[in-house]
Structure formats: C-alpha cells, structure tokens
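In the form predicted on its own, a lone chain appears below as structure tokens.
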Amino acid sequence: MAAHPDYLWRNGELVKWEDATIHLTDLAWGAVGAVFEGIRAYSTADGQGLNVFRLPEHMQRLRDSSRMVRLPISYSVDELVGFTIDLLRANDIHQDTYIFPLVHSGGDMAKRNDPTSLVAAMYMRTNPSATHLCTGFTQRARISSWTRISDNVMPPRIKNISNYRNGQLANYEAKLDGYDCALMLSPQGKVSEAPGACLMMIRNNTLITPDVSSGILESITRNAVITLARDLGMDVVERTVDRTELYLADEVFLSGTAAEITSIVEVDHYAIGTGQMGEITRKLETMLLGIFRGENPTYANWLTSVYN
C-alpha cells in the first residue's frame, strides 16, 4: 500500500502530494478558526465501486461551519461534491476511506483580526480507514471531569478545529485512567456527547439521545441512526439526559463519521446491560454497514457513487 495518495485537492485544483505545500506562517493562528468535515467512503460489496455516505449533507455542513466562523467559501455544495469525486477518482480509491476537507484563513496575516478582510483557503485529503462495523468492537467509557463547551463559549454544533481540543483533553484523561473513551457533560450537568461522536442509549426499546441544545454537534450520522431506529418501529426521544440514566440503560452506543456505531459496554465501571454489545446496537450497525456497501436500496439516496 502506498504511504500516501497521489493527489490532494487545494483551492479548486488537484495537486500532486509532493507539491501540496504552503508556508508555515500561512496557517499559524489562521488554523484556530479553521473548520473541517469528516466524511467516509465505503467500497461496494463486490469491492469494485465506492460510495460516499451523505456527501451533499456533509458539504452543506462545511459551508454552514465556514459561515459561522466568518470564513464563507464560494463553492456551492454541488461543486464541492464534484471536487470530492474528482479527488477520489484521481487517487483511484476503491477501499474504505476517510475524506478530510479543511477551510482555514488565507491571505494577508496582518488582516486576520479584521472580520471584513478574512479570506478562505481550502484543501482536501484522503486516507484509508477500514470500518469496524460488525467486528465486535466495543469500548469502556468514563464521565470526564472536563465540561463540554457551551454555545456561548464556542459553537459546538459546527466542526471547528478549536472545539476539538475540549474533547481531546477529555479523551486523554480517560485513556490515562485506563478507559477507552470519555463522555462529557454540559455546563448544566447533563450528558452531552463523546469527543467526536454523539451518544445514544436504549431503554425499554426506546432510543434516547441528547437533544441539539445539549452542546452536541449537529451530526449527520446521528440523524441517519435516528431514521433507521424509527424505520425499525422504535420510539425515538431527543431530550436532556442525566448521567445516572446511562448506568441503568439497556444499551449505550456512540454514532458519528469516525465512530460509525460504537458499542459502549461499561460507563464508570457500571456494566451496561449484559456488559456486551446489545441486540439493537448490533441490528443498527448491521443495517448501517449494508447501506454503506450499497446493499440496501431503501437508503440508496444516502450514497454518492464515485465510479458510476
């Protein structure tokens, strides 16, 4: 396997990997306000094709995030979708892949404190990222001592690079304490999300998840899982969630682009349900993997085919 792809995309053009350079000072403090997307592409069941999951929705969120940090980008959603397909084709990618577009401030460093003079620059890269769905992957979590940022501190509903330092500190703490991941509470003491992933729990056959005013990212995968649960006939409730509700839940799992669906089998040394991945979590991850591979025509509109 090659150490890197042949091409990146930058400011409207495909660029050879070795030519994709900028001066160090072009980022520096300009990266503080940068926004990004995490997008996944999956090989088809026959291994020949490639599907990008909810690509237009991700690119719309990138535009929304850019607008929020006052770095609006001129490209339309359709143009961004086209650039993504061009990059995947140029690199001849047929394997499960993570796609990372980033928008940062460019132009004159001296004008970066003037919101009327901000100029957006953008690049996009890809790297292999195999799915863990249906492999039995589970994690143990702890409630972090770090509090999730609130909407009046920085906007948690968008993918701002600066936001992720908050969750990174929480995950470092959890791993140093012997856990796999962290779960974060809002300033109001309610369950918010995990670093980089939304949280869902099952209790009495109802899917319960913190609402969008609980300091969570407006997650595209979360929205997909809610849709799948409802299509399975489950009740879905979006509301504030207490910490101790997690301890008594039948099942707990994370959802997100990187997390996909990740079963949480223990929180703060409380076993969740049987202490193993739950039946509903397993059913949802199986459904999601089938969708990613293009095997479920009901949700074909969630996929953008790269080679058709």
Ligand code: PMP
Given for the second form:
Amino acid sequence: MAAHPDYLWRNGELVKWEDATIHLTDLAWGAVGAVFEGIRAYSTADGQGLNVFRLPEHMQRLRDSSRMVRLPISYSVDELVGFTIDLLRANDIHQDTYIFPLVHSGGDMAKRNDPTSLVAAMYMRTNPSATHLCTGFTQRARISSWTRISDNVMPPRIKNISNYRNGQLANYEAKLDGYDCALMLSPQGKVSEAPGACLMMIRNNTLITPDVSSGILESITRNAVITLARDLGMDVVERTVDRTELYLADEVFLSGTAAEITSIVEVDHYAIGTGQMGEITRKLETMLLGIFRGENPTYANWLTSVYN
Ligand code: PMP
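Alternate state requested, the form predicted together with the ligand (shown: the form predicted on its own):
And the full complex, kicking off with our chain again.
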C-alpha cells in the first residue's frame, strides 16, 4: 500500500499528493491561527462500506473554529461533507481512517496582524488509523504540572493548532516520566481534560465529566458517550471535578475521536477501581464499536455512508 494517499483536497478541488505544495517561506505564521478537525471513518462490519462518524457536526465545529480565529470559510456544512466524501472515494478508502481538515491563513504573512486582510485556505488529508476499541488497550496517566489553557487565554473550545502546544508540553512530561498520557487541571485547579480527549469517570454507577466551562473542547464523542450512558439508564452529571475524585473513582476513561474510548487504569500511581478496564467502560466501547461498524440502527443517524 502507498505510504500516502493518492489525493488531497485543497481549496475546493482534489489534488495529487505530489502537487499539494506551498512555498517554504509560508512556514511559521500561517499555522498560528490555523484550525482543524479530527474525524474518523470506519469500515462497515462486512468490510465493503465506510462510515464517517458525525461528519456534519465536525464540519460545523470547523466552521465555528475558523470564524473564531477570523478565518471564516465560505463552504457550507453540506459542501464540506460532500468534499470529504469525494476525497475518501478518490482515495478508494475502505479501511478505518483518520480525516484531517485544516484551515490556515493563505494570505500575505506580512499582514498577519491585520484581521481584515486574512485569507482562509483549506486542505484535507486522510490516513489509515486502526481502531483500538475492544483490543484491551489501557493507559496510565499523571496529573500534569502544566495548567490547561483557558477561555480568556487561548479558548480550548475551538480546535486551534496553537492550543495544542499546551497539551504537547503535558504529554511530553508524562511520557518522559514513564506514564502513557497526561490529565490537565484548569487554572482553578479543577480537572479539565487530557491533551486530546475529554475525561469521564464513573462513581457509584453515575457518569461524571467536567462541564463545558472547565477548559475543554466541546467534544463530539463526549456528547455521544453522554447520550449512550443515558440510554443505558445511567445518571450523567456535568460539573467541576476535583483531582482526588479521580483517585477514588470506580472507572476513568478518555473519550474523543482519536482516543475513542481509552480506559485509564492508574492516575498518579493510584489504581483506578480494580486497576483494570472497568465494566461500564467496556460496555461503552463495545457499543461504540458496533455503532461505528454500522451494526446498531438506533444510532445510524450519527453515520455518513461514503459508498451508498
Ligand atoms: N479535547 C481535545 C483537546 C481534543 O483535541 C479532542 C479531539 N478532537 C477532544 C477533546 C475530543 O473531541 P472530539 O470527541 O470532538 O474528537
């Protein structure tokens, strides 16, 4: 298989991978305001089809993010959905895949501080990305010594590339210290999220997750998991969460497009529950994988089918 897809999508058209270049001097400032999305497509259970998970919601958030950084894109959500399908078809993708659209400043960087002269450019790429759901994947986390960015600093509500420096510092620290990932606290000292995923805990059969004012991205997977938990009859509470609540939780997991559902079995060397993936986490990941594969008609409206 080719190490890269045949096509990218750029500014309204499919372009050959080799032809999708920019000038070297465009490096640096063009990325400061850039916003992106992370989207996943999953092969259907029979391996023939491909479903994109909550594609319109991701494209709506991309539009919101680009408006926030004053790089609004003119494409409607429907158009962006159509472009994504075109790209997946052009690359003949039938395997689990990550889709990455980026909106960046394509104008004259000498005018980078003038919001009226910004010109939005956009591209989209795909790359294979196998699911880790139902493979027994678990992680050990530490509370980061880095503080999560906040709404009046660099709004975590939008997917601005620059925001990810904050999480990168935290993850580097965690990995160098022998953990798998970081969890971040807000400037108020409350649990916020992981660098690229939202955090959920189960205590006494209730799902508790930091509220949207806790310095988190308004995550699409978080919303899906909340819906599933409620549909399973669980109570769901969105509120501020203390760090020590995590240590005492029955289960902790991350949720997000890349993280899918990732069981956290240890935080700061405290075993969570039994120290293994919890029952509810397992139930939710099984349910989610069935939905992604197109096997659960109840949530079929979360899927965009690429080939029919
Ligand atoms: N928080 C951050 C900082 C993220 O980057 C992501 C991944 N997009 C998430 C949460 C999860 O969001 P979503 O479920 O919409 O992918």
